[in-house]
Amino acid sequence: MISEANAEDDPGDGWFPESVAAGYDAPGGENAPEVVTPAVDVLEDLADGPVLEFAVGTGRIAAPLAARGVRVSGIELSRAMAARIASKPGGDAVNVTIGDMTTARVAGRFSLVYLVFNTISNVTTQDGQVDVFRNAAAHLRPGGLFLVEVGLPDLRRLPPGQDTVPFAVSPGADGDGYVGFDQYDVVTQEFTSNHVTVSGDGTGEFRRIPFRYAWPAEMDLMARIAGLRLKYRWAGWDRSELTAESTKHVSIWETDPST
C-alpha cells in the first residue's frame, strides 16, 4: 500500500517529483489507448504467472494490466508517481515497493519481467544498466522472461559538429508552446532529453533529464552477464521485424528453463 506524496517535491523522488507526476498522466502521447493497449496485449501473452515491473510509474501500464487478472507487482523510486496507481481501474490490485530497480528486491519468482518506455536509459552508467539485468535476472523463475522497451539513439541525424536532435516542435494555442530536443554525447553514450514548455503569458519551464543509450548487442552482454539469453527482439509492440529504420526495440531474453 502506498501513501499519498507530499504536494511539495520530494528530493528521493529524483527526476520524477510531484510537479512532474502530477501531469504525468494527460490525456494522449503514451498515455493514448492506442499506445498502451498493444503493450498491454503483448505482455498479458508472455505473461504465465506473477509478473513484476521496473520503474511502474503511474502504473500506466501496470494497471490496465493486472485489470485484464494478471497478478502485477511494481518497483517504483519515487513516491509521487507511485501514489496515483492505486485510483485507476486495477491499480487497487498492483502491488508497489519503492526503491531502486538496480538493487530493489520484491518477493517470489516471477514468470515476466518488464521494464518499458525508455526507463532503463534513466540508469545513466553501464555497470547501473547491468545490475538491472541482474535484478530482473533474479527475480525471474526457470524459463522467466525480461522485457524491455526503449528507444534507438537518433544518431544517424547528426551532421559533423552537431550534438543536438529535435523531436517535437509544438505551437498551442494562445501563445502556448513546447520544444524539444536531445543533446548526445557519443563519447560516453550519455545524452541529456530537453522540455522547454511556455505560457501565453511569457513564463516557462526548462527540464533536462540525463539519460545513457546502449545499443541492442550492448544489452545482450548485459543480458549474457546476468544469465539470460535473446529469445526475442522486435521493432514494435506489433512484433515487426527491426531494421535501420527502426526507432526503438521491444527485446525480450529468457533464463535457462533447466535452473
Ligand SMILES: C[S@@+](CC[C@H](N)C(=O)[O-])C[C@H]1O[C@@H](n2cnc3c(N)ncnc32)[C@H](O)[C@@H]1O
The other form holds:
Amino acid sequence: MISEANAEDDPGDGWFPESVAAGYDAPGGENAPEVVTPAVDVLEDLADGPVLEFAVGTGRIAAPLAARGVRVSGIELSRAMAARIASKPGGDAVNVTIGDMTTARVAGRFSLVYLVFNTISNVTTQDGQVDVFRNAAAHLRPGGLFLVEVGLPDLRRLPPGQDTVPFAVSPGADGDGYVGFDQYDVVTQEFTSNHVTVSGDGTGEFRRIPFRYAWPAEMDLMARIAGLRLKYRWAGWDRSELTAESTKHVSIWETDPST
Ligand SMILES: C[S@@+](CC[C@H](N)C(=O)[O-])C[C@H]1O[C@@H](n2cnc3c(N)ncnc32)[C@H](O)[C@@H]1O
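Following the display of the form predicted on its own, present the structure of the form predicted together with this ligand.
Expanding to the full complex; the earlier chain stays at the top.
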C-alpha cells in the first residue's frame, strides 16, 4: 500500500524519475542475489519486530525481507520507484509512505530503521543528514537500531591538485560506451557523480548527480545528536572488520537510554 506523507509539500521524483526507475531493477549488479541476500540475511537477523526502510526505492531489499515474514514499512521520495514494489514477491506487504526521509513520519515504533546503498549521501547538507539521524531515532522503540550502509569516499586516490576519480570506463559494442567519475570538493564534502553514456549513433547523455560524504566518525556525532550510540561497525554485510582499505561501511547505532 502506498500513502502520502504530506500531499501539500510534494517532493517530486527527485533524481529517480520514471526514466531511471524503469531500468533500476535490471538483473545483475546491486540486484544480483549474491548482493541482495547477504543484506537481507543481516537485516532479518537484526529485526526484532516491525522495521522501516528509509528511501525504500523499488523494494530491492524491502520486498525479499517482507517475503521472509518481517513487517516492513518504507519512506520513499519517488513515486516512480515506489510504484514497482508491490509487483515483487513480498512487495505487496510493504507499506510505503511517499515523502522525504529527513522529515516524513510513519505511524508506529520500529525495532530497526535502515538506509542502504549509499543513500544517506543523497542528502547533500550536514544539517539534512543530521535530520535523517533524528528522524530515524524518532521512529525507534527503546533498544531499537539504525543501520546505514554507505561507501567510503575515494579521497586516498586523489593526488594533490586533482579532484576527480574515475570509477568506470566501459566501452561497449558498435561504438557504445559508458564512463563514470566522481568529482570531490574536499572543503564542503560535496561530490558529484558523473555518468557519460554514448551510443554508436552519435547520441549521448551526461548526468551529474550531487552527493555529500561524511566519514564514519562524523556519522557517530550525528548519531549522538539524535540520541543514538554506535553498536556495530563492519566493512560489509559479511560483518568483517573495517580497515583503512575498506571501500564501504555498514554501521549500526542503538537508542541510548542515558540521553
Ligand atoms: C540508490 S536508490 C536505493 C533504493 C533502495 N534503498 C535500494 O537499496 O535499492 C536511492 C533511493 O533513495 C530515494 N531518495 C533519495 N533521497 C531521498 C529522501 N530525502 N527521502 C526519501 N527517499 C529518498 C530515491 O528516490 C531512490 O529511490
